[in-house]
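The chain below stands alone, shown as structure tokens; this is the form predicted alone.
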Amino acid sequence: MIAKEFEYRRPTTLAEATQTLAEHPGLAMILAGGTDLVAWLRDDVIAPDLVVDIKDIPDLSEIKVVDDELHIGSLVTFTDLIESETIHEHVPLLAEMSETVASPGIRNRATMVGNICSAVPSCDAGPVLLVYDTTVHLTGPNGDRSVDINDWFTGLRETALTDDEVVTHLTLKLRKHGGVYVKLMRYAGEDLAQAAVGIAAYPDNEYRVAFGAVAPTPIRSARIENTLHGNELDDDLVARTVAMVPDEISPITDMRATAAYRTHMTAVMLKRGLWAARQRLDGTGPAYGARLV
């Protein structure tokens, strides 16, 4: 039950949406999939005066490749990513991550852009998008702008998005790579991440490594990446990077896991994930979607 009343509008253009947001600074919330928003309204976490539903705005549901970039619209759901041939051809890691998100009913509505806009520490899309050259594209009353994914998460449930802006789409630079998303849950099925690791292995021994649910925001580890860079993966190198994990993350203890357990399992997931990402780059290894923990 939602106790607080609010105004509801459903614009049909981006200009109308951003103008509406600008007229209600700090008092309006955007509705796309609504899976986080409705839960927060129900639990009285937020109390907006206005909800702006953007689902009628055209061209926000596209998945397409333009030159060497993948474009993903802000209304693309996790189910869309799972079912997209384009995603499976170019970035199967996005489908692997999407299959771990909640339940089929949630995946049918929840959007990947909404996931990173909610910016909870355990958001599944965060660690995966951080290992790509991802750009977040926004529009507002003052025009369009772009934000590098590394600058997107600014704090707990905080992002670079301003009150009068709408995210239109994401772009990912396409390069040959092997990726992996390893998610620790209390049980198989519908659960938030206790800890998560996203990894991309590129040619010439270049690696991207990101973590979720073990800090106030999803984070990349430059120290681990620099240690891996240019070196052939072997047991000694993996052991050295795994030993860095406790200094790279800052997990908490809560009802879902202790900080010590999260730290231990993040190290285990990093070890398994590095080998899986490298093998996938080489065309071998576990199939995308295979569970590693």
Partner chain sequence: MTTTFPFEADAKEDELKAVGTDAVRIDGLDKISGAAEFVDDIDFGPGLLHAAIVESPHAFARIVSIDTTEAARAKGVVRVVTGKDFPYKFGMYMEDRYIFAQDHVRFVGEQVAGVIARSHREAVQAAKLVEVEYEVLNPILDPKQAFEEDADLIHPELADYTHVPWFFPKADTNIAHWRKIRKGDTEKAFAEADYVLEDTYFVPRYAHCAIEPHVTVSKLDQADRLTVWTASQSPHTQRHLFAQALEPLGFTHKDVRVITPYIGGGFGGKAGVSMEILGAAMATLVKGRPLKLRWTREQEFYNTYQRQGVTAELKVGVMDDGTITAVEHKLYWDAGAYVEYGANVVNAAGLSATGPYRVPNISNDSLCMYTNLPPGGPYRGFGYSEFHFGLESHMDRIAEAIGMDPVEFRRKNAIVEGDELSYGGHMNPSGMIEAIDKVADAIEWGVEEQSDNPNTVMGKGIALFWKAPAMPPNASSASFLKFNEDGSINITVSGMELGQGYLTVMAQIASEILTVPVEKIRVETPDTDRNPYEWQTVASHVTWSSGLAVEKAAVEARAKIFDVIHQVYGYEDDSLYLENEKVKCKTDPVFEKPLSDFVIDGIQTDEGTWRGGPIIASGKFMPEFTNALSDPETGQGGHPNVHYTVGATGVVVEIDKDTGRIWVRKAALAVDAGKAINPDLVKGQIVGGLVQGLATVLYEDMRFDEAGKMMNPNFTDYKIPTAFDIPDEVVPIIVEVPQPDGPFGARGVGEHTMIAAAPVIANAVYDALGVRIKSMPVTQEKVAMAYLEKSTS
The other form holds:
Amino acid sequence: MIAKEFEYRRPTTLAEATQTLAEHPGLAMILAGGTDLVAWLRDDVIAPDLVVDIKDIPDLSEIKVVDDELHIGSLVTFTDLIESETIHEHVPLLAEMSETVASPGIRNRATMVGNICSAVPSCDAGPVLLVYDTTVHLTGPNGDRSVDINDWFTGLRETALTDDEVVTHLTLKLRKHGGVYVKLMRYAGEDLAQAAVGIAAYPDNEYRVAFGAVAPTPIRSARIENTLHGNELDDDLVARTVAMVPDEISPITDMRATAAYRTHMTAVMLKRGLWAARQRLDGTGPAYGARLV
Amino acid sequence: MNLELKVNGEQWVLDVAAADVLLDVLREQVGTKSPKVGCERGDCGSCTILMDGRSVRSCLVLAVEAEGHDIVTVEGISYEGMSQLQDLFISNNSFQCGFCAPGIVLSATELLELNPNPSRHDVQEALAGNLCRCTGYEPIIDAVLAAGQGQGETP
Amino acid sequence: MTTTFPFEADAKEDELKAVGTDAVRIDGLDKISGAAEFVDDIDFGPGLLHAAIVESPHAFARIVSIDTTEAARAKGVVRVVTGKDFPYKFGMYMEDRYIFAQDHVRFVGEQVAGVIARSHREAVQAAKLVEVEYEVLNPILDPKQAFEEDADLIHPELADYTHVPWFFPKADTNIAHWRKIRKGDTEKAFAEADYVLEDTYFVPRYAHCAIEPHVTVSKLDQADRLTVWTASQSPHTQRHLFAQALEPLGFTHKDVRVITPYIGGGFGGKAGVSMEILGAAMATLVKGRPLKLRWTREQEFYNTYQRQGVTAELKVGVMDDGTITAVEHKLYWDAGAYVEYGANVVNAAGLSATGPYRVPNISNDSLCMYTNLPPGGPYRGFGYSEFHFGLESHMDRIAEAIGMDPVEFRRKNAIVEGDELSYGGHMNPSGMIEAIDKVADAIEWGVEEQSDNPNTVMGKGIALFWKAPAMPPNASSASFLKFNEDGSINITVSGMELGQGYLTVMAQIASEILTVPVEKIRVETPDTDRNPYEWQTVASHVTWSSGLAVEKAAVEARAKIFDVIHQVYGYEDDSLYLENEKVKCKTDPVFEKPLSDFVIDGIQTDEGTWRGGPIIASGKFMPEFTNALSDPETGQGGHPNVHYTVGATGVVVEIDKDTGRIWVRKAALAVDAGKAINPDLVKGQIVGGLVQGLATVLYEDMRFDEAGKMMNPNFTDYKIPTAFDIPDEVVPIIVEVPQPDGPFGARGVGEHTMIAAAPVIANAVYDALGVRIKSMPVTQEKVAMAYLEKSTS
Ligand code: FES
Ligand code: FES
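Show the form predicted in complex with the partner chain, please, the one above being the form predicted alone.
Everything in the complex follows now, all chains and molecules, and the chain you saw is the first one.
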């Protein structure tokens, strides 16, 4: 039961949506899958006067390849990603990541864009979208704009999205790569990440490395990427990058894990993940979906 | 506000508040009591329903969002007798207190619809969002696997 | 204590038709079709009111003032209540609790006021408007801190509280009950022992997590009859406590009716009385209107009974040949703010804290410490799960220290029939040795296993368990049985179908004696107006106790059936028997009379008159050999426990050395059911209980901040197992050494299956990695960090 009452609108165009948002600055919230929003309403941690449901706006549910770019609409759910052939063909890591999100009953509603809009430190989509140099496309009363994913997460549960904007879609540049998402959970069932590592290995020893749940936002590590850059992966190189982990992250101790365990495990996951990503680039390595921890 | 809702094939016209969640509306206004209130924040799965054939947590859906969608609960799949899956759950003594059963029946129904011959891992994955405190899941998983392999014909 | 029952004369083991079969649950269809009705599913019409509770944000505080003016004026509000409306105490074993807080609050969540409104939303919104001013006091959150001599008193009036005669509270301390056992001479035995190991183990609090939250609907009608529909394990005990607590308002037992439909899991959490009394009390102020109070999941965590935490100081002495000579066990229980039920957990643990071992010299202290955390109470295992963690960890460590195989060590010391118990009496027949051997066999004890994953190692562990029902010495059960026209049967009892299969098992017992198939027997959930008495469905005692009551009713019905036949046809009663729903006669092979011919209408005699009439019967059982009175300083002299159920658990685990992740590859659990009336349901208890137990050791853990507020009152952060978090394989093993006074030899098994789960994992972790974790839970994090420390030092 949600105690606080609010108004509900279901616009059918983006213009109507952004206009409605603009008319209620700071008082309206966007509803897509609702798996975070409705839970937070019920928990009384948010109290909007207006909820704007964007699910009747056409064309936001698309997954498509346009030239060398993958386009993912803001209403695409985690289940859509898992079941999409396009995703399995081009970016199977998105399916691997999606399968670690909660459970089918949530994934059938929860959207990946919603995940990065909620922007909790443990959001699963964060580290993965970071390693693909994703672009977030938004629209607002003043027109469209795009934000580099590296500039998206601005703080704890904070993003570059303004009050009157709606995310329309994401685009990812398609390149040959091997990807991996390693997620530490308290048990095998559904859980939020205690710590997470996303890695993309590109040809010519180019890497992207990102971490989740070990800082106020998902983060990339340029230092580790630079250390790896141009060098053939071997035990020594892996050991050197793993040794950098404590300086690259700023984990906290909370109910889910201590900072010490998060640090230890981020190193373990980076080590296992680097090898797996490298092998997947070569078409070997564990199948997508296999759990490394 | 007015809401037109299709539940188990029947059309309802209801008066709801925007803040009313689908779970409460189904239970209190439509009278379908099989979706249960377990946690009201998406963690337990006992409020599971099928929405256009897919499992959804009705505690995380505003009732107004459900307009235009096809809602099915366990009552809806039990009108014309038990499904083969339900029969197997019964003969296998799969449940104890049974509070989780409606949600699990629906999650497993969705699974078998999408994947008629699931592996043990597939079954675990499909049920991972439905908490059961009594059974240790073993007899539930067994019955779903049996249903998947077409064993245990409906008597 | 051996009692013979009439059925034994004609029921031979190999002739059993219903008992011992895997009968399909009689509630199966209800539950799978959505038909099963739980309290929250019952419709009460438009007059239904809703309640919301104002709770204390402080763990310990004095209430300075409560202002309800604004709340009372809010939209939809019918009434606001506070402690002033109900200055009444209640409690199960000790009356230390008020319905609503009076002048002090003693835990975060304690009920301070209640709001009754026309809708749930209005009640919750108005509850926020109640203003309470507190003078905050320093909370005591640790039992050892509560034990300190100069500790603040949480209950300064402890000396005035009424309680059962087997509790020993210490006035002007925080010790609500101190159960002592003294036997032999421990000091001498430790001095003479070849090896003594002493250590401390820590067990945190745990939550039951029944998936159905507590819910109650109460209605005082215009004729002053109070009816309470409640999700409860204890309808009659609830009626009794409601009637007692509300007695000042003029209620007597006959004015109070408790109806308990299906319940969505209990595990002890829905035993006794907790939030239900709020609903019952508030309903008395809104006459004629039903009032619903349903706990949220959060309240379910922090405002119902919790499994108590314990700090266990354990000292065990052994001889070189492995004989245990002495045990000293000091258990400091974090019993919480009110111990009206929890103190009996402390008592039960104290009586049995040696574990299932033959120990000549014993010194047990089980201390029930008040703390400013939520009230402790019953949880599947009732104190035994808690102390077995340290005890069974300790036994492994001792075996290793003296160079003995842990299985051999346990076989040597395991308690068997006739051995003396810590409080005097003697151990009942038990299959402990068989259980140990079968479990060791199932996990191939002694055979080392290798993992082919370089990151992981394998380990094995074993642990024993025992437990006796903990109940008042005169806890009793009763049953009514009646035939219908077609020869089908209705049985009424007041045990609860918690999911364990109680209704089915009662039907099987009656079926066995009356030869009416289980499918033709209906057993319904209780209504205290109509169903006969049952103390509570707890303590794993209903198969045994209520089973005996049903058995007696069935035997009485059979005697009445034979009597009618005798009256009409002249056959001697002892020549008659039942077969396939017919009466037959040993001396006249052609005679047969179907039950459906006469169990309602009777039999017409040659003269045209009728004999017989509706066959109805009743049965009751109360143990008449128990006695809870004993010497407070030694615990000697009484006979508090009816019998023990024993067994063993073993696991094979695989552990990732880097992450600490533990996979239970195989688990075997043997329990001595005496006689498994429905083996499939016993297996259900084995698998379900084991998984619940494994969760307490692998990841579950209630966390409180320094102010005593629970930090993880939800399934997001209090993790309970999902379909992924189960052993790859469970080997359920049923041992059957009959309980002489049990129905068909049966004894209870419901709680036992989770008791040894914690130490068996701790032992397997040690076997695999050489690290010993002495505080629960043994999370992957603790394992990884301990192993990291070990391998880098
Ligand atoms: S009630 Fe909806 S998931 Fe628990
Ligand atoms: S059978 Fe009780 S929760 Fe599943």
